[in-house]
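The chain that follows stands alone, in the form predicted on its own, written as structure tokens.
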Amino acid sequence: MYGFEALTFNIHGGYLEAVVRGHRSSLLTASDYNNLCQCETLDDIKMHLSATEYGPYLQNEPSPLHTTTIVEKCTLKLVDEYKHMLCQATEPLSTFLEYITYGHMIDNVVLIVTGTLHERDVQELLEKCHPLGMFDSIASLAVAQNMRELYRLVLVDTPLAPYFSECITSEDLDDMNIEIMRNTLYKAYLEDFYKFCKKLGGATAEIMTDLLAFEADKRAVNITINSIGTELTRDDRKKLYSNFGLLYPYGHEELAVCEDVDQVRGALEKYPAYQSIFAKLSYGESQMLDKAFYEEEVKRLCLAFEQQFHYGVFFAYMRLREQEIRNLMWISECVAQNQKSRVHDSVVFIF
């Protein structure tokens, strides 16, 4: 019942909501980013981070540091926090938290299948996988030759099994098929998560449906831009769009026939929510579109914390922390490669 969450929410969710709001207060601020952007070496970055909650994770790392080490240790902090919350959670929050990791599982499956296709070492690929998306039989993915085998040998026992029903074919795996598989899986996952949140009802449904609709629209735009000039037909492109979101269904009709970035822009500018994103970009420019979408997403995720007694804060916190890790990776790469003039290009300030 909407509006009555306050009566019962704290019985099971009060402690964890307090924990996640506490974690949110430890996110890096604009002044932290300004200090990090002025660093000359990766050791300087480590020194600045030692005063934050990342300190204990980086303190025993010897010099010289590598960007991958910084990202790995910062991700480890996120994983530890997630595992703590999952251990304490009861239903339906525990299922909700598990849903958050399914996106990483899909990315890991695609990473290993693509790497195997290009004859990369499986152990090396496993090290690159996101720790939140690991599952027991992930190493066996390397033996699959087509999607039917991929499902039968490995994925049938994972939470991703229901999402595979739409993309099981006997075609051999190649780069194009793998990319279509990734987007088909993401579509099924987002639609399933959306239905689950609607079923929860109340403030959780209100906030999460808005956040997931934005995610679905962002993916639809990215699919359109990435498929321009490829052999993907308009009908195939449309099949990869999620069946919800602000752009569904009329925006999807327009996106399916777009032939260049300016046509995508024309289709989206009819929606006031997305006008502000394109207002920051000049015509024909798509390189900065990702950053503009990330900035809009961060704004929406921060707003999720303005309301109480809902599960959206857990999703918002995980996404904000992942954005922070992307920021740290970009700053570290710029410092390591002596490209400090570009350091502000991809940093999205959270506060």
The other form holds:
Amino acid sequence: MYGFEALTFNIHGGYLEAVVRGHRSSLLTASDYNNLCQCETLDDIKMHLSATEYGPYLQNEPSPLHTTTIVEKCTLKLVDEYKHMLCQATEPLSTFLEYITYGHMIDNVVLIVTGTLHERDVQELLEKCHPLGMFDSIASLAVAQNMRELYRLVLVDTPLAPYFSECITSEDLDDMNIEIMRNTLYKAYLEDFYKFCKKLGGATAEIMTDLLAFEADKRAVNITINSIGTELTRDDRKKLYSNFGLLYPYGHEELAVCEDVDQVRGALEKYPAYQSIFAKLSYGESQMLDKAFYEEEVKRLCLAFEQQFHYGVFFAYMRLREQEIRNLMWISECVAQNQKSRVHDSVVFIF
Amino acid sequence: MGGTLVYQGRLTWLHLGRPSTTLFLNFSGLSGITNSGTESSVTAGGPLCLLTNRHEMSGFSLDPLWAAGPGLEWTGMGWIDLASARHSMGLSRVTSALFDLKSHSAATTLHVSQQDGDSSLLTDAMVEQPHFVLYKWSSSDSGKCFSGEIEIDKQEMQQSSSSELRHRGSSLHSELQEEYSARSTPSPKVEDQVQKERFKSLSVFGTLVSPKLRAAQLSFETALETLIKIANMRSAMLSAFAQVQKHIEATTK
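Condition change, the form predicted on its own to the form predicted together with the partner chain:
And the full complex, kicking off with our chain again.
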């Protein structure tokens, strides 16, 4: 019953909610980012991060540092925090936490399959996989020749199995089919996560459905913009949009026929929630669209912490940490390439 | 007799022995080129005029290169655009682990040929100069190259240098840019094929890639074209210098 979570939530979820709120307070602030943006070298960045919770993860890294090393170690911290929360969680929170990682699992599957198609070594591909998306039989993905084999040999025993019902064909895996597989899997995952959150009910359902609807809409816009000028047909494009969200179904009808960024703008400006995003961009511009969407997403994720006794804080924390890691990656790249004038192009302040 | 290279403002004068045989080399705005013959780096790029005995004037212009000067930054832009694409798409989507190791033909090739020196400068055409030609976006299916040669030949340079001498001024660089882009605009059919080849080469990262990755590809493509132009300009300059040296040696004998 919505509104009465305060009576029972803390029995099973109180400790972990306190843990995640503690982690949230350690997210980098605007003054941390200002200091980082003024660094001249990656070693300076390491020195500034040593005063944060990333310190223990970076302190033993030898110079010269690379941007990939910084990202890898920061991600390791996130993984450790997640694993601690997962092993302490009971149902249904444990299932909720597992749902958060299925997106990374899909990315890892696609990485292994694409790399195998390009005759890359499996060990090399496994090193590039996201640690949150690893599962036991992931290395066996390399033997599959088509999607049917992919499902039968490997994925049938993974949490992604239910999402494959729309993907199973005997067609050989090529670049286009893999891309369609990626987006179809992600669509099925989002819809499943949405249904699960709705079933949980209460504040979790209210907050998570809003966050997932935004995620679905953001993906629809990205798929539209990325497919402009490609061989993807309008019907195939529409099939990749999720069946929920603010843009479903009428916004999707308009997005499916868009041929340039201005038409996408025209389709989305009808929705007040997305007017503010496009108000920041000039006509024809798409470079800053990512940043505008990330800023909106961060605003919504931060609002999740304003309410207690729901699981949305765990999802919000994971996403905010991922945004922080993206920020650190961008700052490191700008410093390493001596392009500090571009550093504010993509950094999204969280607090 | 040897010569001394003197820099004065935007003019570089190469005095060679007798005052009657003074060669004026005017450089302005070109950076990064080293003329090993003079052991100096050229720090400016503008009209390059060779006057022999003050009666004969022929030259080739570095102004296309001056117009392409900002293009030298394209390499840096390409790398930052690539980082932007990785930021947008995710580290697992844009990674070297996805490069295709199956054997396939190169999308872009560089051919080096030896050309004879410019006979309009001097009678001695025995000096060879290497000439670089970039064949972009060769289709792996048909073996055809869609965007053709990218080069600046001597005739174009001479034509543009003579027009520059008549039309000096601040609008010069923009005029040359417009002229060059008009000359190099391909037909719509070729442009479509080139776009297809571009998408094909990016397909290692997936078929639905971010516009930032496409921007990175364009930046690197422009950087490559600029490097070829620089190489051809340098080759022409070195060849011209060699010819002038030979002529001076012949006349002093």
